[in-house]
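Presented as structure tokens, the chain that follows is alone, the form predicted alone.
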Amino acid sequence: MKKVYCNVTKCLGCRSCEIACAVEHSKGKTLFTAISETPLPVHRRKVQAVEEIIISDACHHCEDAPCITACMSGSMFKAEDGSTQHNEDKCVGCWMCVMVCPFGAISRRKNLAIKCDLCKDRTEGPVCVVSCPTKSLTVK
């Protein structure tokens, strides 16, 4: 299964995996469309600095996801190539998965989960890792 993994002594915490992120989760799918977009649309992944080393971290997409087990929508679920997605139209906002998360990567957006899918529509791969403008994301 790939996983987006971050390099930490490249990562200058710019937060382009953010916006990339979140313009690549809107409606109109450009920064300029994005900005205007009610609501504003929201980054899947977290640029985040413990003591003096800075981090760019999202879904781990664990073999044993507790998201899964605890949701009991079933709207996490586990995809083919090995990812845990979710189906937002089965989410009933109970947040359960973002209690049992270990990683904090699940947040909350009105009555959605929101976590990072890999982009999973997107066939170049994760726009998060496209965007790192020192390459510490990548995909493996």
The other form holds:
Amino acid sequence: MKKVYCNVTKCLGCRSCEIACAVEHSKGKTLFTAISETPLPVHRRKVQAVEEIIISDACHHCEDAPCITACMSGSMFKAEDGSTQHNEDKCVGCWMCVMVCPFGAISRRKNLAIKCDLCKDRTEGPVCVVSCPTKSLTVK
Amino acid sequence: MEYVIVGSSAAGVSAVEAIRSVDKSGKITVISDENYSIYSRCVLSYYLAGMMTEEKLKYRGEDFFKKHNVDSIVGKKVEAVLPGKKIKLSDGKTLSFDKLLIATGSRSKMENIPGVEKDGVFGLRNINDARKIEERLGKTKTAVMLGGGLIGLRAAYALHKRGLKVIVVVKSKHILSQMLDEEGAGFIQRRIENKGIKVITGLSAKEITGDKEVSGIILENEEKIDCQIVVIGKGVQANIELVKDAGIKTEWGIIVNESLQTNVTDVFAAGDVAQTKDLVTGESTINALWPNAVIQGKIAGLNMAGKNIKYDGSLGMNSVEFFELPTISYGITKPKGEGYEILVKKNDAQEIYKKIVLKNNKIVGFVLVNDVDNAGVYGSLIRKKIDVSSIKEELLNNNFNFAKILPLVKKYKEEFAEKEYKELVM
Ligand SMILES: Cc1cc2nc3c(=O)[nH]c(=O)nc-3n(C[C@H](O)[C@H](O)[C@H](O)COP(=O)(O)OP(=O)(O)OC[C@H]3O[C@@H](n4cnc5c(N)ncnc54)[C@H](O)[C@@H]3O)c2cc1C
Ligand code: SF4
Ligand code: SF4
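Structure of the form predicted in complex with its partner chain, given the form predicted alone:
Full assembly next; the chain just shown is listed first.
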């Protein structure tokens, strides 16, 4: 399965990926329209830092995914390609998934868990990868 | 190979998936005394609140049994496990097995108070309970919850959403006394009281009044409350009766070893009915929770199918959100005894409370109110028993996140053994 990897030695923490991610997951799919949508689109990638290390991190699509085990509504699931996907329609916002995700990769919006879906609806692949000016993110 | 699984919920379903991941052809029979397809009882309160349809209770597709080539028997109870690898069903028939999984879960503990048998007194455990409560809403103005645990409060929240006046009666000093300390619970209690749910603490009901139907309760201090629904949320009790005469060891639940096998060979138990080791305290106990049931079902299933996988223990943890105030607790939240170190951060104005409990520089538990996003990161440090002395000062910082534990991931390679950690480019 293809996933997005961040090269920690290259990432400068510019947050371009966060913006591109939020825009891609907005209704209008442009920055201009995204900022005035309600609810505001949420980015699934998070730029995080410790001392000199900066990482742009998101769902790792764990092989043995704790969020799926814990999800009591059956909305987290493994897709055919092995990625961890989320059926937002069934989610009740219980945050059992947040409780167990070892990467803190799940965001919350009123009654809805939100996480990286690898831009499954974008034929060219994850938008964060192309948005990164330092080429820290790769999909492979 | 003939597998028989009793109970078709979190543990049973997960066992089916596990068995089929290694054994495509063995015969699997799943028996449930409920007359409804696979559904999640955890979301019943959301259904009761009117937030979801009955259809969405189903957490696996209608075709689950067909897809996994399972013989499903519904609406029949397994009455006993018999000698000679057989079980007896409520219709008198017997069924043989090579490997048996008992995944019978638990039921609501109904209190022994006068009046508990009246119409309008419910537990909230299965879909029928939810439907019956729902049917009664039309003639109900006030509902009383006896018990301030997770299920009592979820039911209270649901019925409040449906426009009823709701009163929660708790014997303990504070609500959610199982999962939270007093301080953390206080935030939730204030929030739900502000929104109109009344909480009475330190008292229990001594009688449920009414003729055939409930008309009220009388508290220990003689105070009377009129109500038309009483929901009892006093915890659960494991469904172990079927093994009573089978020579299988029980205490609160069915006692299992690291392989989730009982003291009788080829008989396994998983989920709310199984008594296992607590991963944090090391004590033999039942942490009757969905994720524990799913993982146990999976490991039991794999072992039944010939694998040899060890279970590292169950976790006491939970997550709730009422009126947009999320709270997560995990592990030991109210330490008793020596040697614990407690870190606390509190902001009353923002309703944020974070407490981390450490022992020998390892996190053994936490409570997070209104700032829960990194719960799983702390959780991984608990599970893996990582020494966090190097990042102790950062643990409660507002900007704590996964990156902060990267130095530890680098240092403790053996503990962070999962593929996902190995893939990090650092
Ligand atoms: C309202 C509610 C909210 C909850 N919320 C949460 C939550 O937020 N987080 C969490 O982690 N957990 C929660 N739980 C607990 C969670 O639902 C249980 O831990 C989980 O369902 C346990 O699964 P199980 O498969 O072990 O047993 P169960 O789900 O209890 O299923 C056992 C099945 O076996 C059947 N059965 C029993 N005896 C027999 C027999 N002799 N013959 C045939 N069939 C039999 C039962 O009818 C039942 O269908 C909640 C529970 C309820 C009721
Ligand atoms: S959300 Fe978290 S637990 Fe689930 S697959 Fe992604 S990284 Fe793993
Ligand atoms: S918040 Fe949604 S996705 Fe997460 S565990 Fe609950 S129902 Fe599943």
